[in-house]
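Coming up is one lone chain in structure tokens, specifically the form predicted on its own.
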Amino acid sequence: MIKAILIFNNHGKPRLSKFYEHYNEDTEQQIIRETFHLVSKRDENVCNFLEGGMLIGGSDYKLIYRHYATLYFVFCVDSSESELGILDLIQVFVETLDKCFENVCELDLIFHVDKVHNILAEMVMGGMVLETNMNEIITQVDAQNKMEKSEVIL
């Protein structure tokens, strides 16, 4: 099961955080800081899996991440999830963002946070993976955008 999805930039500023377990706000901020320190100090040529930090569950959980340009995409998962499956999910998420925003950048995540959360909700809900087909995700997001536009016209 996915415990948390975090996106932060090269300086550790969170751009998206979605926790599927309840933590108070201070603990969430500490988890984000700890995760950034664990992930950012690793070399580019090492494996993209590592043990979770002490705040997120220690050795019982894994951090699976990808670094694209200025952003880190980090999924914290338990031992029941496949590392390669989660890496593929990160790739699908990034490609979907790229198609929806036409060359996604950090500013898209800042100014369109609601749309990013909608895309993520099409893929993962309650820590469980729902959809990995990028075309299906984009179809659902487009349908939602059309519905929003029709409501604005009314």
Second form
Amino acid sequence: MIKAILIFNNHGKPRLSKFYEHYNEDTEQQIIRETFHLVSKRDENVCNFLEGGMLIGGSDYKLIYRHYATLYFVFCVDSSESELGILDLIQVFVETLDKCFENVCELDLIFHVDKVHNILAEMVMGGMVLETNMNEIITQVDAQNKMEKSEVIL
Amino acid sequence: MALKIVKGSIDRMFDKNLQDLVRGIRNHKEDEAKYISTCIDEIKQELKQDNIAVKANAVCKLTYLQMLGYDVSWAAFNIVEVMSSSKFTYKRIGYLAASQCFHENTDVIMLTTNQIRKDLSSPNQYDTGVALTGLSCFVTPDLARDLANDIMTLMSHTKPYIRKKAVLIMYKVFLKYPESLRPAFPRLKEKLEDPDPGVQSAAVNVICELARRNPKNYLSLAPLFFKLMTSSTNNWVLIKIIKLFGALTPLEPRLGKKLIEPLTNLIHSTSAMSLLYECVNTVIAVLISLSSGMPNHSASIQLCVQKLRILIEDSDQNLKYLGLLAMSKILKTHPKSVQSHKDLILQCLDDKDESIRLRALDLLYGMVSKKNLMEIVKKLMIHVDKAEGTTYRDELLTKIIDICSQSNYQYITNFEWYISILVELTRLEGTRHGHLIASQMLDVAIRVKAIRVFAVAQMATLLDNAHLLTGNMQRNGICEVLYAAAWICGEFSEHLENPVQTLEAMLRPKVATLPGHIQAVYVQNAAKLFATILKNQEGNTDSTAAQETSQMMIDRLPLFVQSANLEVQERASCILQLVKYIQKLQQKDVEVAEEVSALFAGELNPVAPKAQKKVPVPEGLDLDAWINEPPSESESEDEQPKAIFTKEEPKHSRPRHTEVDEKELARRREARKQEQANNPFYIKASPSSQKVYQEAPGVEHIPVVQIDLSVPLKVPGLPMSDQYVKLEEERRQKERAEKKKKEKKKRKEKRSGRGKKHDSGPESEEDITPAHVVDIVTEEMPENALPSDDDDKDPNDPHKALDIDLDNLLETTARRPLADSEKLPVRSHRAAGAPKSPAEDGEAENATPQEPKKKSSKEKRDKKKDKERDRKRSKEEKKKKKHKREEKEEDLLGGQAEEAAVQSEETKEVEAQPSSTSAEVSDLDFWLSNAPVPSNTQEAATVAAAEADPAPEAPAGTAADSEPEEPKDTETEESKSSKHKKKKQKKEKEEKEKKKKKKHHHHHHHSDGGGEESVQNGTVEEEEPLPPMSNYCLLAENSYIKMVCDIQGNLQDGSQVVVSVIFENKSDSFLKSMEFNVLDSLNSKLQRPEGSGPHDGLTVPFQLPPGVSNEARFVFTVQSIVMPQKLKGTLTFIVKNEDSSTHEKLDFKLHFTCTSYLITTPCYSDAFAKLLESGDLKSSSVRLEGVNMPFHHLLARICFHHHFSVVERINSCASMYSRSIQGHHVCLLVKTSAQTVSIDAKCDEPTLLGNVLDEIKQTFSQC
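For comparison with the form predicted on its own, produce the structure of the form predicted in complex with its partner chain.
The complete assembly is shown below, putting the previous chain first.
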């Protein structure tokens, strides 16, 4: 199970937060801060796994992250997920974003966090991986966007 | 004016959208909070608009603000509004917002049920999809229960997009509503073979999650998963399945054997690292499960270790990390194979990546032996010196201690070495783990007697050089070791070489800068030391030495008496007085040493950490029972209205201490003041006193020298652990040489005889003897301590509820078919209204006797297995005769063929059913017991067809034979799950109570409103307290015992009723062996534990001493709830006096009223109105005359006795609602005028309603 998916930039500003378990807003912010703190002080060429912080999970949980340019993509997962699998999933996620936004950059995420949520919803649902095939994800996202557009015209 | 409004709303239309908000926030970096608060005000305005587009825009912005940490729960209702928009665009925004900020306690969630249901059945697949995604984030137990059926239907939707989402969300539904697992499982299993890979993957995902927590229930799916594993090409699915097998193998070693080959093949063939890694992991799990007595798997171990080595040597840090992680798993069972890679692991310690270094450290823990411990620790010590960051250094420190202290210091041969390691570690500045080192020092010194002399000497040196440790106090945790040092020197002071010097060191002024708790130990142990010194010195003729020591104590101790720390102050002043007295005696030449040292005589033994917990509770002691009478209810007068609704549970209030009246207090205060005034050592409250001391000369003038730690510090007199390594080497060589000599001698002797030849190869573990005899004092445990390892299990794990037996569901011939009650609640009341047909009832009746009744025993199980195998063998033989070339049939498909055959048997012979189901259970056995030779489906099908023919004649006899043994396997599981159920029920009860409380709150709210009105009307009836009420009614009573009972429906299980019986012992005798038995009726049955007959009684789980009462709960299953019913029962028990004991019995009649099937359920007024409008409810009414009580009493009574909740109350009219355990809605409209109360009622089950009304009438006729 995936417990949380966080995206924040090099300064720890949250760009997307998706918690699959309920925390109140303060705890969420604290988790984001703590995660940023843990992740940001690591060198570029070290491994992408991190035993979880205090706030989230406990011993069964791991932080798996990737750093792209100005953004950190962090997944907090338990031991039922394959570490390398999740790394691949992050890659799929980013590539999908890239396709959907055409050369994605931080600004896209800043201004269209709702769209990022919608894309993520086609990949991960309730903490479980729903779809890993990028084409399938893009098809579904596009179809929904098309529907939205048709409603606007109406 | 109107124009203005229109204009305003048009303005709003062009209001900020999300992008504008984000831009705005970015432009207001200085006053972000202020800007956002104005934005929130705007949003609030927008939410008040009727335009849904504006609302959606507002909600969208709120979702963003929620991410920034703003609480937006106040807009929950608006979110629901946006969710229910008919436009997909807005709906999606609404569901997203809901998924981000709704949770179980969001109360508006209750309002969403119908909306979600509508969206789920929407013709537009994306409406459904969005609803499913949202629901997956905020599903609550209520939603899960109400929507389980709808979601289950979606699992068979035509669109794979919906199917996969529905399958995935079922996991969340199971978690929230465990009852849905059994009914939904067959379909879920079906989806494992869905044509769409996405759906298949989702199903695998869900089952893997389920199986991870309760693997044993999913063992029987192994063949299916095996098939998937060998056929699937989707790496995601493969990884999940392989991980699942890793969880299953520990339960079934045979499965492991079957897996090894395909996994090994995958390892060799796959190019995906993730898959390779998971394969290796599972092979390791298999090897662990096989570790006992399977020598021929060394090839697999070698393969794993070799592959892992490749991973670890890879330049990719991720692979390196995972390789080390997996390596540590092998280490547990096959340490030897890992130990050969020690070089590699030590190399990893130098890695720049901290995660990798930590992993390598973990591995080291398991790699030490007596032989290499010193060497490894030496390496680690070098790393400690090199380590730059304190976190990693601290980690190293703890690891060193862990490694050395593991399994009771198993690997330490030389404790002098260990002590010196600990002492060396004290030189780490700024470590947080001072206390860890300290506790190790204490532990070793206390438990290893032989080391005390050495330890004491070392500790004395430490104390002497304390100034080095305490260099800069503020951020230094290391001074904790002084605590240990002082204690050890004091406690074992007889070993001190120069006690006076140590005493002097302990009383230095600088000590006063240490933390309080350490000073306290210093003071106390100075006294111990003093006692020892006196003892030594009194033997001498020179008495001045002793007096000098006393004088030193008297000189130095006042420093501590002034301490701000109470503990220090108290001890110091006490000891100071003592020493002064001693000095007086010394001056009179009285010998005091004996008496002084008697103060500290006796040895302190270590106590095991969990010793206290393990002291068994003596029989007859009930820790929850009141010692005194519980305090009277009147204490909590203000809470009384609430207390009426909850059962009287006075737990929260404790008996008060005897109250001291004000005068007495004042007197005591005065006395204390006097005392303080007279006490010269009492520091009167002046805030500067402490500061003054700190600035005292003597401290200030000592120049603070910064110690440069880059140069390893060598304190004179402190040993270096390295020297021990050398010494140890020498010692061992010597030993070896001696041994060789001896052995040579022996050999010479043996040459003449025919004795076995000993192989004196390289030095083995056992050969290394400790340097000195180590007497490790074991930790003390209480006598007859209970052995229990499950101290740390989490009782709140939601997955416990999902430990549900599923095996018998797997095939169409279920042994325990789904009971009616287990079926998912179908779209609420409409369909459920019809009473069950007698046929259905009959079916259910038939179903229950099928429940296993036989006692399970291992022998039987084994016998049965044998028989099964025999049967199969004979079948196989037949087969072989018929189709010789189909020998390959013995694969997993063969297993299925067997099943098919069994099924066809069944259709022909009903009697054979039990045996055939047992055959199913052993299908797994069958599958497992055969060699893995995959073949194709067609072949298997022909086998199945062929087998269907001879089968019917053959097994009739065997079937009859095996019938009695049938229930065994599932039995144990079922009993487990029933145990589990009980627990759950308890939880439920608690929850119910909680809910009740909440409800009362709710109710309060309403009555408050009513209260205001009634005040307007000039009455104050609301203030009137409610009389105490209890639902416990007398069940039966005789001169020995009294039974009262309360009957409650079980919310989670529509067919269960829980009867709580309080047994009260009225006699002067001891009552024991109570057995509670009820004569079951067709409709209601007492739930008995698995294995007992239908007429056996239930043992009451406690005994009753005279005058004591206790409560027991019994669960009944009921089929129909529309009629009240009575059950006859008997309680038998033994009355035990001092001299005699007699059997007694007491008959009783349990009365299940229809009320007891009702469950207090809150209902919102709008939902209530909808319900009434729906027109599905039959109405009925009743009038009560001469009811002479305030209206709110009346309502309270109905609420309390009949489990209703007030929906709304206006003046003397109230609507009330309740729901039966089987989901019938019962609505009441209660009106009162003068002394007449009229109740109009509606319910979807007229019989039930009639009975409930009768019962209400009866309640009021009694009062």
